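Shown next as structure tokens: one chain only, the form predicted on its own.
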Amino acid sequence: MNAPKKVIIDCDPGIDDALALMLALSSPELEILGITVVCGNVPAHMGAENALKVLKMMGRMDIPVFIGEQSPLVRTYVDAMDTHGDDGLGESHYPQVTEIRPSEGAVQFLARTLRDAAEAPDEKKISIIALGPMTNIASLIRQYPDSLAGLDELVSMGGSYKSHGNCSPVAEYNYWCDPHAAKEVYEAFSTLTGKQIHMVGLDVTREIVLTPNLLEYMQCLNPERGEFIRRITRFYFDFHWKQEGIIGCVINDPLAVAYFIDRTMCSGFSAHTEVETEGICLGQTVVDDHDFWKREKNSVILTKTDSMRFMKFFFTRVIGACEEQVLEGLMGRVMR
């Protein structure tokens, strides 16, 4: 087995962020150096508390949590607590973790860690999985542009290519929340030779739906983790039914983690992408799929995924299901 990839997870927990963290923490391919939190689904301080709750539940309180930017670069902050509940974890109201506390200075942690890796061999470089608005990363680029020399890859859950938006007709929430940050990060990658943002957007994440049957099966196989997932997603189920008529809930962020671990989980194409910062198209990702602009291809746009394969991956990692349980039980519950 290859050495684990060194990674920092930048997130805004958030229900699906919590599920993504559970997947990352259950995956031996990853060495998680730290969790940086940005304002997004919930304010940054609340997101940091939620990250600690996930770490405690998973028995991984060795991983440090850092609080980052508390407002977007330019526009007024708009949270998503209508989607994630007043505590950000589906109004599950798990008690605050007191054994360890988050630290301030997420951007400084990112800069310090990446700078340390800048002189290392390529296999020692640091990757970032960004599951929220890219305010922390844009601030990193503004303040410490030289730190990008230590960056291996950036996988971002955000944006949309052909799928409709989830907070406007054309925009996905993470990029809509701070479009100026997303724009600056994509612009920066236009100047980085050999590096592209892997955009895990709504075109693929909308395929990942946690249904009541799947949730019930999780509880049967792993009562502790299944109950945690049930409590944090109950609010999410209700929201998706009211807003989109979906029986179940779309869990966007875990797919970005799965794709980072296994690149065959999604497929797509390279293109130049820009982010709109004004008007009714605020937050839209404009993908030059026909190369009209003849500009540097700064992104890999994911367009296809296999939802069944993802669920097998999630069940074996997070729930601890064996292959036989996945094939015999999961398939049956999906089909019924």
The other form holds:
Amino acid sequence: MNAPKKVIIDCDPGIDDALALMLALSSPELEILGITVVCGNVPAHMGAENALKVLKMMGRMDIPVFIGEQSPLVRTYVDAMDTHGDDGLGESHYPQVTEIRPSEGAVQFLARTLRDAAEAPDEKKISIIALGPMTNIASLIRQYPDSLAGLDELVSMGGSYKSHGNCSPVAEYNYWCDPHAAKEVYEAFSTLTGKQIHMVGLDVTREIVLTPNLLEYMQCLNPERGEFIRRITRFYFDFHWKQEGIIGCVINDPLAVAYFIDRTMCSGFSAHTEVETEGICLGQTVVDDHDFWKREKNSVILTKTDSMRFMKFFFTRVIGACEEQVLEGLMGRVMR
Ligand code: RIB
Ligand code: CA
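Since we've got the form predicted on its own here, give me the form predicted in complex with alpha-D-ribofuranose (RIB) too.
Shown next: the complete complex, the earlier chain at its head.
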């Protein structure tokens, strides 16, 4: 196996962020240098507390957590606690972690970590998996533009190409919450030679649905982690039934982690993408899929994925299921 890839996970935990962190922490391909938290699903301080709860549950309180931006660049901050609960983890109300505490200065942590890698060979540079609004990343670029020399890749859960939005007919929450940040990050990548944002948008994440059967199966195979997942997702199940009329919950963020590790998890195409920052389409990702504007292809837009493949990936790593158990369970339970 190649040396683990150095990553920083920027997130807004958040229920699906928590599942994404569990997947990342269960993946030997990653060396997680730190977790930076941004205002999004919940205020940044609460998100940092939730990141610590996941690290404690996973036995990884060696990984530092940093609190980042507490409001979007321009817009008034709008959280998503209606979806993630008043504690941001589905009102599971796990106790606050006291053994370790988060630090301030997420943007400064990002800057110094990337700067230290500026002269490193590509495989030693730092990648960012962004699972929330892009406010921390935009602030990094504004305050420390040279730090991007140490960046290997940026994978962002956000946006939507052809799928409908989840905050408006056209806008996905991460880019709707802070459209100015998303705009600035995509613009910055238009001038970074050879770098693209890998956009894991609603077109692919909507395929990843955690169903009651799968949740029950997780609890059978791994009672401790299954119980944690059950407790943090029950609120999410209720929300999805009311909001989207589905039995289960779309778990967006873990797909971004899975794709970062295994690029065949999703497929798509390169294009120039811009983000709308005003009017009724605020937060929309406008993907120039026919190259009208002849602009740099600053993004890889992912449009296809394989949900069964993802579930196998998640079950074997997070739940510790063997391949046979996964296939039997997925086929058996999904078919039942
Ligand atoms: O639109 C879904 C995204 O917004 C996910 O990352 C979810 O956690 C929220 O941040
Ligand atoms: Ca998120």
